[in-house]
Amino acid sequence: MGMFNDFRSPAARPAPVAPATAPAPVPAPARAPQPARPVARAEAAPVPTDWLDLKHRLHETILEEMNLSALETVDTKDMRRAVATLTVQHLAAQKIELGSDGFKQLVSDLIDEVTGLGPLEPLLADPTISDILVNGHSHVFVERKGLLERAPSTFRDEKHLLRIIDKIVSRVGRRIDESQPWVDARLPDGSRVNAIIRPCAIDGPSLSIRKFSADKLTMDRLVGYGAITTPAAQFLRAAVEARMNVLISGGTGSGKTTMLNALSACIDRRQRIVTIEDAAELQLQQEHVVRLETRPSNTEGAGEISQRLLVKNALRMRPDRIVIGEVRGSEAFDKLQAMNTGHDGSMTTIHANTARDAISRLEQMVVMIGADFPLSAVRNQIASGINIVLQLNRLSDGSRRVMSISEVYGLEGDTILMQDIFIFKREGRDAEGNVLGRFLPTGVRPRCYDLIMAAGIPLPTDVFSGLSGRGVA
């Protein structure tokens, strides 16, 4: 009781008073607690009503009577003491009995309600999700492998999935409202968060977890994983090393952020590089990283600080590189103006479904800032700018590739030219839904290298002729 008495608040209540017709015995719920605690598969029964609304009251309880403030510095031990002394004491007085297995999990959840997520948070501890997707408080979806499934997690109600959404965005300083109904933020562990709230999400609440992953992707890894082969790896290690501004294009989840990642440890851990997010979610693995967020405006309108800003700001920072998360308006711009100015070996991606439409899109965006701006001079902009477009595709599989490897290389009158050096060639299914296919050089060998030996960077020619060896997926 002493460990308890601890964490009581000054103005606690008393343990409440039994009903005189006690409540029925509540069932434990379905999934066994374990330590990692993963989500059940799609097919898992959802949880039961009674045990959320037990949970529920237990949760408005030990907020009103636990010293919450103590609880950031206590020792995770101590803290699962005192939440189990305190729902003891409650169960006892409302005559409800639960099995060890049950009480387990009771006192889990409500350690996750209490200092984490609530219900996300043994989808945040399942390593084999990558995306955590809410659709209203009642339907959760997760992804795993690229395919989508049913998760059996709940929000008891529309109110406690909007408590969940405020503690997230207030934890990094942003807010959602109704003046304000959509909000960009993210986890401790880098995960990015999106959240949208009524009017805008007509059916309730929405939330979109892109999970972070510890496990640093490098090169090789993608390599091993069969989204790029070794001679278009090595072409790209010799591109970023060698200062070549490369766009990296894709729809969503069609992993543009891990490419980007993965591409920033090739360079050089003596630069000084310069990161520009929404919300930031890049892992480079240099030392010398300075990183940029952008801000949302207040209450009053005022103080947003957006991607063009930070790109200005950003330019009197002596930067060796400049990598922006994504590029998505009118600070593309200034991005380009930065390539056409020595700070080149810039990084960006842009949502595109090919390596094409990503260079329109680059000009739509320029035209954006509304300036009497030339289409022509945007175009020599963009040509002269941009050398390597990446383009990555989620496929019907669920499988994320990297579709071509492109070279913009010049203009001939008002159209920017672009080759093609490596592509993936499809070849069909198999037996299990998985498509088939090889990532090809196409024989061209890219203008750019010329540039890349005179860097000094060491780059076979036969990489470019499938001659190497060294594979095709």
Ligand SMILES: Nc1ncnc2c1ncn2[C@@H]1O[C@H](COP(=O)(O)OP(=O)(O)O)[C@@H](O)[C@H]1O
The other form holds:
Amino acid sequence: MGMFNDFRSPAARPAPVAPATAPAPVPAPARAPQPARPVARAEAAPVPTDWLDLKHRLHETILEEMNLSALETVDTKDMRRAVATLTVQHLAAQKIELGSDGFKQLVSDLIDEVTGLGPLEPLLADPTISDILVNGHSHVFVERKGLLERAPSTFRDEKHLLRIIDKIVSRVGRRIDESQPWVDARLPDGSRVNAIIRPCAIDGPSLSIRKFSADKLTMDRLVGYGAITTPAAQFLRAAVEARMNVLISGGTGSGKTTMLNALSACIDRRQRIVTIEDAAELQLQQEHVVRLETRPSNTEGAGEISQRLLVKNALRMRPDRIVIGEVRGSEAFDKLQAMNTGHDGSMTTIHANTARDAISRLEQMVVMIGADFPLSAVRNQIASGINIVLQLNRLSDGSRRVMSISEVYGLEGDTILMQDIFIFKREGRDAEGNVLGRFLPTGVRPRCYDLIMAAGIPLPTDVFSGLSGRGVA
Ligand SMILES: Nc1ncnc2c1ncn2[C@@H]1O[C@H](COP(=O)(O)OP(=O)(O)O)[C@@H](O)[C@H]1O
Ligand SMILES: [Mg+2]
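Right, and the form predicted together with the named molecule of this protein, after the form predicted on its own?
Time for the whole complex; same chain goes first.
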């Protein structure tokens, strides 16, 4: 790596180059297809600091020497050409030899830096990565198949990371600084981002990216992954078709939104669906969908558009179904009201650890708004409004599973009655630490079975007895 040391000497300034707007002849390597970076990188040893330094230097020079406003409009081919030209000239001036792979990598990295989100770009482009988590500039982790691993990418320093964060939030017209040290944003591709910086993030800026996956998990694939069994999926499909109201409960990252998306696919294509989300994530396959998204308050604390307002508005949109991404607050009240006044077949997720908890949380959300609504009335609405509660969990081996499917079937005195229809029975672990267990019907035939039959949806009773297939998860 000694050769990079020369480059770092302050005396080493780049030779003058042609302006970006008039691209010079393309050096051969730049035209070659980009190497499969995520793979190549993943196998490589940790990136040496010299490489980061070299990139940083070149990046600064490019910013200095290229016409930045022209950059915005330039197409990627011209950009690649211009960056390649500059790079060649620099490397030659500094007598640095990189070889063709190194050169291509450098040009790609520089383009990522200039036009994109720098070190995040290869991670964003890698379809096997579902989450990107940056804990300070030198600790980057990714999630693949439910498991976290350290990523080879790093940022040069805190300033570099901050610059990328700034790029993300300014693109969506938001701001992040000491007075407002966190922000939620969405990347142009739909990925969700949370950024939090000092003074709240004491070890440096932190970024959490939940990547948008165009390839959503369908119910069949959830069965294939062992998240749920065929009979249970059959029951859920029928329940959705028969317009049961479904509550999907689980912790963060337990697969709630994924399940909601998979379940929504069972809605009849002819129905009008209105979705309400804080950050639109759902990807319904139906044609007739109106997507609504809330708006956070601005830096002066004004202008918020809440889920509650959107639910109220959705009710005036002649919806056949209302799907709320996640209930968190007072919108639960309007949602319950709606479900009790003929807007059946709605679905939502809720953050809770058990099906019982989910119901209590819902209750709290409604009670919180302080309307003249006695608890018994709230319970009554929940008991008659909610039909099915799914509890999801992310287990210690990283797998995400449905832990239970329960039915809310009535009210006795002040108690909401619930019964489990399917439950996951743990059976220890195997040698690799994978959780073993089976997801089995409890043998109870849900009361809503009659409603499903009445709606003319075919569903054999043996899904509830475990005779229709292996209950093995
Ligand atoms: N059953 C599953 N098996 C594997 N990965 C899953 C499963 N369910 C969800 N995922 C993945 O887990 C991540 C978190 O899922 P998500 O539905 O967004 O969780 P939540 O809404 O509970 O926070 C996503 O990347 C998703 O693709
Ligand atoms: Mg979610």
